[in-house]
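First, one chain by itself in structure tokens, the form predicted on its own.
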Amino acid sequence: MEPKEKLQSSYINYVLLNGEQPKSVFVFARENELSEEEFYNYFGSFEGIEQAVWKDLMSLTIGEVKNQEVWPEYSAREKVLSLFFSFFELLKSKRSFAAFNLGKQRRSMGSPKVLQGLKGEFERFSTEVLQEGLESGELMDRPLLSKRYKDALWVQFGFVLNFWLKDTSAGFEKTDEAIEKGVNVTFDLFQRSPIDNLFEYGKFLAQNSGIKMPF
């Protein structure tokens, strides 16, 4: 095993075992037979572990994902389900873990700050994918909105990932429906849809029939 995934697997046991952060990095490196100096190297802070152990699943997640031989053939719809399924059945790993992480962050309006590297990873390959629908046509190219699409799906990520915490189920199978059910709401908005039809209904009128449209 790697020093650093060494340091990410010692630190979980300690707070699952203890409740708690240790004491010092100090302690902490001393424990694990490196020194303090030997320490940064890898992380600035407990809470970078922390960071990097979300940040990782996630990247983990991505490559396993991208390595299906069907994936090329996937829609965008069906590439974000595949994300969240398999993050999610990587994660259960590290359930005790993530409880007791999330359980300990400040509430607040934005994303928990532990999440801010996995979130980076996950923008990225949301773009990702949701530029290739976008050109394929299989997504509703809307000014202004489009560029949010990505900003949705975040969203939905987040509300996964509170009711999996809360999920009592066997083998979290209402997890496994809350992902099939937001995702494919999610991407029926992404989708054309009657409003898109009658905006563009709108717009025909106003600019052959004289007709003024307040958009």
Second form
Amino acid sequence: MEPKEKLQSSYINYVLLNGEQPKSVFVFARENELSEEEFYNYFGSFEGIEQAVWKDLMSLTIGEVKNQEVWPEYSAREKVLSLFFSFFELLKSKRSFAAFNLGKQRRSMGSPKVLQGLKGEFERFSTEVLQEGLESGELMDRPLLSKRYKDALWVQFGFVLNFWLKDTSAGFEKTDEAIEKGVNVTFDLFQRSPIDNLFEYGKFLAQNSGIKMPF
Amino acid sequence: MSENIRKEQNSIPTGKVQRSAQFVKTGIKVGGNYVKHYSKKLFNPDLSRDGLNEENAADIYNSLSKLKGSALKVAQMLSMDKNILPAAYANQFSQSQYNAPPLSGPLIVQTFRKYYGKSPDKVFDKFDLKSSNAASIGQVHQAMLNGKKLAVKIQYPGVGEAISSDLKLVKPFAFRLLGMSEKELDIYMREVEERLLEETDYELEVRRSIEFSKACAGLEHVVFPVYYPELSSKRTITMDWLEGMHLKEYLQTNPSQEDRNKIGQALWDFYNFQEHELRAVHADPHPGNFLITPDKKLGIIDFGCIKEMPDDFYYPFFSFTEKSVLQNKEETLKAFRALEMVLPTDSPAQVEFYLRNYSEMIELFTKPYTSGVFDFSRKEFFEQIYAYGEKIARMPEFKQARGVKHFIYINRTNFGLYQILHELKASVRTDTYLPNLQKAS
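Could the form predicted together with its partner chain be given as well, to go with the form predicted on its own?
Up next: the whole complex, starting with the chain shown before.
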């Protein structure tokens, strides 16, 4: 195991066994037979380790889903679904840590700080997949809005993560349902919908019948 | 589609599409109720779910009453209206909840990873991620392994848990809508819930499918797919792919009377063999559960719903198929008491009333059994049953639910069988597998 990974898993073990962070970097480094200085070569702080755990999990998932044989045949919708399913499957092995880690985050607007690294990975992935979807015509290119699609996916991700933390069903089947239904709804909104047609119709009327639109 | 719905008034919808047309509508309404509920809740966070549940129950009940075809008329006749309703209600409910869009490819991959530890294309040589059929609580996919064509049934996630929690939520309102007390209906409701939950247990279904197909292997013109327990799991069932047509399609090919009789006979034998030899029966005679194979055999593809019959139900119930029993008042009354069709609290006048009416309808209903050969194409028989059912439905004495809980599924099974045979216009020998009324003690 790489020293970096070793530090990560030893940190996870520590917080799970003790229910709190180690007293100081010094103590923690010493327990791992490192000097404090060496520790800083790998991480800047304990928060840095936590962020890395999340981020690595996401990169691992992305690598894994892209490796599937069916990947090139999947639509954008299916690619995102696949990422969600695989991520929460992998996260199962770290459920206690996730609950502990996210539980101690103070409720505030926006996403928890520990998820920052993960968010970067996630957004890179979604941007790429969404771009493909826009190019293939699967998704509707709307001025201004299509740039925000990835934010909608991120919100969806946060929602499922919270749902999963509270999910008590066997095998987290409810989470599977939440993903399937939630991601599908989100993608339905990304696609051409009656609203688009309505909007276009309004535009057409405004241009052709001299009706002044109230907006 | 709208035409189909209109037709439902005089015939029970049999095609999957036809039935689901009704269910889809309910599903949409129920979905709408949720939306309505949550938008109200935005402004009034204290709003309880009671209103929502009631609205759901009402919508489900409404669409259910549209389905009230001949099956329910007969149920009324047997004064089982109120105990068959919860079954129909529950079915309706679970179906309206689960006429979900097909599962996405990634979810299927996910399900496989969960239960097999690898993706479907690693388990099989070839696996079609697009489903070929919808099953009631899942969907069917085609796969290939070692040159063999297989059918893989995958259950929608969360169905099992949802069934019991949903039933519990809507139950009190359902009772009120049906106009009876919860206590009165509870034993029937529990019976239904038990069966519905069994249907979600795929491991049980595989075990039973293997057992039943083995036990029924000797029957002529009946075929079963081979099941593969090692390729099945809690949420998936793998079996051979049976080629064939569903009943509706088959009838459109204008089969000869000889072929109809052959299929009809196979169906009759299949059911009566189970009831009288195995004392447990495939209790879902829905046309979608059968296939007519290219060599004109009856293929049976779903063992999700099995009803077992205990002795204290079997003997009194089937004793009526012997003419002598109905002619002997004492014997008849004994059987009625055992089946709780006559209750200990009934007054002598009531006993007399129920005795007369139940005897009359049982005589009608057991006609196929007492005839030796019975022609199910005869409309008169069914018309007689319906007419009788309507008459009885108007009698206040039959407002109360009567009879032991086993009636629900056994009546559904037997009447379902009559209905399919009627559709087939088959004439069958009904003395092939007779009730075994000698107690083995």
